[in-house]
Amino acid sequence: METFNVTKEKKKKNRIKRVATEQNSAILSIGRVKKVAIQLMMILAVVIYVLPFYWMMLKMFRTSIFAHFPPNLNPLSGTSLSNFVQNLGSVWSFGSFPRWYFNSIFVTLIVLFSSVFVGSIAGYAFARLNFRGREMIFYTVLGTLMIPFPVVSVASYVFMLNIGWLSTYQGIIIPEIASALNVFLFRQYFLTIPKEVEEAAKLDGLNPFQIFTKISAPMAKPAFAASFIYTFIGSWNNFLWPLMVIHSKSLYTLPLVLNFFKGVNGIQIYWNEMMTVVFLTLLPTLIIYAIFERYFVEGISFTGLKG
């Protein structure tokens, strides 16, 4: 039964096709030349964002501290996996690269742990709660979102001096524990779940804490994952907010570090050594986006933001 729908169904559509095609060549060969340019436009588009990547592994297998203009004609040459473990090596020696290291995947973590959280549960409570100034705070709260952080950054630069938090953890950590994106995001996935979910959750006896972590909290999975993916991204490449606040190398985060190696003393830039860096930066964003692949494309799609 079901395969002889099925062979309806691609009868149909041949025939729909073929109509089509007498009808309509034109029009398809028109169709067809606009589908050759947007393809065009997309390998040029991947060519532009896959040069970099395949820079930075040219340079990471090599020993060679130049960048060669123009390039080697034959592109491998002088790559070697040895060459990279011995990159490896000598940037993982460099300084304090370890703690540096740490310093970012600490800083990471407790930021996107907190921000994720804060931005739930405000998010949940302006999109479900009803309290007096409800509307007034959240629209304090998205209008933060309009001012570029670096018109805020002297004040709370100033702030963090006089508090004597410049070059701590929690200089760098709590100015970012909670995000106002991550709230707005929160609130209009909350927004979209019917209520009746939830009063069927306070039929069956679950109090309003237990209705958000059971039942409202694990029905925004796709909300979570946008917010998890954005705040990650922001603080694990976050560069101004560090180098206002961290004066002290031992502090140092890894932006601050390619920084550092792009040129310390202005003169010579170890593009080898750079780039295994600029590798192991990318390596924990790379590991998330194999594992939450999927989620990017949602969260980009849920959100409407441009990735």
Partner chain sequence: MSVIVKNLVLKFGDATAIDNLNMEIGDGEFAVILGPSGSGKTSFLRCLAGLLNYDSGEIEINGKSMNGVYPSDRNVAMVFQNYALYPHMTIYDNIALNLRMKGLEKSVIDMKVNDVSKVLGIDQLLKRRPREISGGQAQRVGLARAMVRDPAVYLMDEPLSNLDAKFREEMREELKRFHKITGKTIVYVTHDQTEAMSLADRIVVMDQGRKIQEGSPKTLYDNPEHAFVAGFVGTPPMNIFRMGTSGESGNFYELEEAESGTSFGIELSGKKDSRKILAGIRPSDLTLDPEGQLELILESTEFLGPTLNSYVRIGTSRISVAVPRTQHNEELLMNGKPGSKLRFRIAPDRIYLFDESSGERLSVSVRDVRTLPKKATEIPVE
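Moving from the form predicted in complex with its partner chain, what structure would you give for the form predicted alone?
If you are looking for partners or other molecules, they are not here, because only the chain is given.
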């Protein structure tokens, strides 16, 4: 009888182990399926994002102005370095392209450094200085992020018309300097810096501006990197505002120039030259991101830690 009970108990334990093993195998199988599905979705997303850039590169190295569907994605079909040089020469000698490229660089650099400087100063003030109405003013500034530009575009245009800033560099640059996003990024990052560091600097006799320039700003490199990238991309790719305020072709920027590579009737597009212009437009953005990518993710991750 005792032997029978022992045998029964062993069978019960073996059955429990077998069921547990089967459950674990099922869980592992489901986990593998999920992992494979996620990887396939990521591969699909990469293909969707990369394919247009791949096609753009192919058109740069071809001379045909036509775009076919389905597109010819064979890298050996009609592509050559001489074609790229020819397209680049055609683009660079078209109209006042060097002047237009200079306009984009000049406007973007002025907006970039001015907006980042103003945003960092304002962000530091909202994070560290105590003054009446600080929170209300900050949330008012933050609330402007919810106002689409088309809502204020007409009023902004009329204002520029009244002060005589249409078709001028200052008319393009000045409205872009104030950035609520930059203020928010810097304010959130400065809140993560321990106050004890700045209090020690106060004991050494530094005023708030000196503390900002010598202590806080050097510690906020990730925030500066994120702000530099966002501001550069926003200004470099800005289309609607320059389109509204620029009435002289000599002040055109690259987003406006792309429209020139359509035919007279607006139907025929010179794809090889247009894709060359797109490449020249993307190149500075890629360079900026490569320089600041090291700090970019860190800067974004710290912006939501404190409120």
